[in-house]
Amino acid sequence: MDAKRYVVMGAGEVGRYLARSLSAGGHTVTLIDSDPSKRQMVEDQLDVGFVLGNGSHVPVLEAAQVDRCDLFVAASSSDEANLAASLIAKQLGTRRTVVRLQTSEDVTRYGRLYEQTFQADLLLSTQLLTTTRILNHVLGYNTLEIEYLAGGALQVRRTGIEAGSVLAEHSIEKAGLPQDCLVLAFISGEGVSVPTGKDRAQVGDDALVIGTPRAIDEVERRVSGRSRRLGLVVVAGGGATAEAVVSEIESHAKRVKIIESDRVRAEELAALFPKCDVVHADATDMSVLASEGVGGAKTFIALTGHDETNLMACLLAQELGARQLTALVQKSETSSLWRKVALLNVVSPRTAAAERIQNYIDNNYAPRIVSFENLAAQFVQRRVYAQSPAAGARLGEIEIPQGLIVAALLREGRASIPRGADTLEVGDDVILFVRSAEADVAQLLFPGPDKL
């Protein structure tokens, strides 16, 4: 791989990650910070430059030469700066840029919106990325990446194909999926086949399915071969990844118990989860967690905002049964280690999102979840409009080539998976998965300029 030019903003955790791997492969990094304490940490701990000052501000980005770099990161702890930041580097002749947020709503709603107004290539939020591998540890899902389309209405997810998957095991006409959902591709190493009613995966491959959230989550369940129905579930901690997670969970669980140390916030959640049992207390209270019956918990999840309360709370309720514990570390370097201490899993949010831009780097800038295949397949979406062929047919009618799949109905403010029986009306709009050899047709059946 040639030598490139990074500058990350943010020396913390994603930052210095980031850095590391990125001067170890060969490449030229700078790092940006505003705090000067930074500096000797930068220089004793890596071979990279450093830049002191606010990465929103100009005259930093320019002394950092953002305008010779292939990608900038933004990557600071302020959602504000980074998305400002972006902004400012493109307009100085960045190629690329990063953005990491803070929140899982400002990717799932309002990401399109972000990306076009701050011109970022990437958007990713820590939030969100933890809540995915917590609930693939809790729950024994396999998703490797998620996209949203439509606000949030529906999603894209990429899934590993495992043995005693019911993707591997029958076609998927007879998996039994449910109803509001469609699988677009398989993806091996072979690229991306979009299959018929007929076709099964291999183990090893990976599904690309969209759907309602409903009917996304239904999917994975049935399609990872370790899924698994919870008991008691038990979590420490209800600041906002613990309510994400609450949120996700508590259709799988027979019963979810919260322990929150504060009165107001316990009290908030309460009211945001009715049917949850809340407990204003200690979480390393021993005596708490076995009043509450933590022993026989099947999953312990501690979630607060402090590593060592996360990780006493695992050892105290590992001692009194709990089997499954997950424990989030926001310190990454400590993570192996008490993975080696204690049988817990450690999620560490910015090793997440560190890891999340590394993989972009390394599939060569391609943020969509199906285009770094090497563009072989891509969304699109597109307006009906009274000349399209198209127009006031029923879906099934419609002479569509394999390679090219209507995944998603837009019509009046509402997502809907399309069936063959659905007529497609004028100023509709469509969102299509198509290969990259079906393009023309898609341009044919549906003319117009893209709206992704």
Given for the second form:
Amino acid sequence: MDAKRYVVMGAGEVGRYLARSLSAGGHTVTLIDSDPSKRQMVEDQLDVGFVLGNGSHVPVLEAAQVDRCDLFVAASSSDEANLAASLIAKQLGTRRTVVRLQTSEDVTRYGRLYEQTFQADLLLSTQLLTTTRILNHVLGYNTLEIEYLAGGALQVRRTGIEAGSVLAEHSIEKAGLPQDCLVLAFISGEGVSVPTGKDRAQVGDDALVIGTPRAIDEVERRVSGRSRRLGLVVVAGGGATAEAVVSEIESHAKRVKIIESDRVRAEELAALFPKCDVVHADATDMSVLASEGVGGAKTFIALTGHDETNLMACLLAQELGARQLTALVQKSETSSLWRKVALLNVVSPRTAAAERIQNYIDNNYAPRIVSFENLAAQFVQRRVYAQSPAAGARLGEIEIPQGLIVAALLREGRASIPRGADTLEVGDDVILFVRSAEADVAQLLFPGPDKL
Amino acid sequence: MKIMDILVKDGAILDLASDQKDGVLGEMARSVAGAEPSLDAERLLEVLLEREALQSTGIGEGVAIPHGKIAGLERLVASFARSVKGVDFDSIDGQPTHLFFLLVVPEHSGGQHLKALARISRFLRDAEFRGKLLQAGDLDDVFRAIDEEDAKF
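What's the form predicted in complex with its partner chain like, now that we've got the form predicted on its own?
Now the full complex is given, and it begins with the chain already shown.
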């Protein structure tokens, strides 16, 4: 592989981890950070360049030679600085930028707006990536990637098909999938195939499914082939990640308990999750864990902000008899050790972010779940205009080639998975899934600029 | 639906005079309106230009399918034109356009419109069919090639 040049803003956990793995691949990496104490740390530990300063200032970006890099990654702890840096780097001639944001919602709901405004090629939220990984562990899902459409009202998930998956055992029409979803494609080593209702997937393929979050959750349960119903789930720590995790698993568990050491936050959580038990206590207190019945918990998830607390809580829970253990660990040097010692699932935000960025690089900088560059298909969003041939047509009567799917209908602020009886009206937006071979037909039937 | 059933033979043009996008559309509109009394050339040109303004109907490989809806029209109408030297039609692939299929449909024809467009574009994906149209010595050769293609599907 050719040596590339990368500039990474922010020498925190994500930035240093990413810089190390990229430079280990033989590439030239420059880190930017405004904290002078980071310089020594970087110079001692890593074989990369360092520029001291705020990455949202022009001279700093110039010193890091962003105009000559293949990719600029803005991963400092400040969202605002990251966004500004992306825009300035683009003005200075950077080809591509990745911007890390803190909260999930900024990616799921407002992602497109941020991408357009700040010219970011890829947005990612460590919180979102971490939550996805935790849910994979806890629920047995096999989510490889999620794309958020229509402000998060719809998702496209790429899910690995394992033995036992309904899509490997039945044809799509016999798989009993919920209404508000649509299987768009099966992806194998050979490429993308758009299935008919009569087709089934092979174990080892990935399925690409679009749907409402609720429907797609149900699909994931059946498609991954190893999902499980949870008994008692105990969550230690009640921060933002815990909140995201609990809201997803609540409906899959018999009971959820949250242990939070801060009284005010505990009260907030109790109001937020009326069906859960919120305990105001210290998760590393053995007697607390014992009296809360942690020994009978099938699943224990430690998500406090402190690595040591999480690891200790998991060890104690294991001692009491809890079986499936997951710990959030920021510093991942010791992750593999913990996995061995305590049979823990260790989820590290920085590895999750770095792997997502590596994946983006490996896929030739294709930011989307599928795109023409690497998989011969893509999503486009088109408005239905009065001049559009599709205006006024009922979906069921549109005889379009198999590689062109009307995957979603956006009307008056509502997103839905269209049915054959739906009629396309002027002013509607449609999200199309288009194989590259059908790009010409897509342009004929749904003319206009791409709005995705 | 057969393309030959909706094609207005007398409106076809073997070699276009114009080498400009608007000129080609005008030439085709006048020619098909001359052969099909229910069509008004000026109104047709207006509709075609409105549609092109949204995005070019030049779909690459030297092919364009200009189309539009006309209120009060009673049936689907298609027409054919060829430009030997090629026209810059803002095509998807940036290449000059040689083959033009014009399609006009009634205002509320829904599925019919899409069906005809999909059919024409499927025909034109076939390089052999495009070759026959490009090499046709006269319009009868063109109609014969379309007839043969119609019989296949």
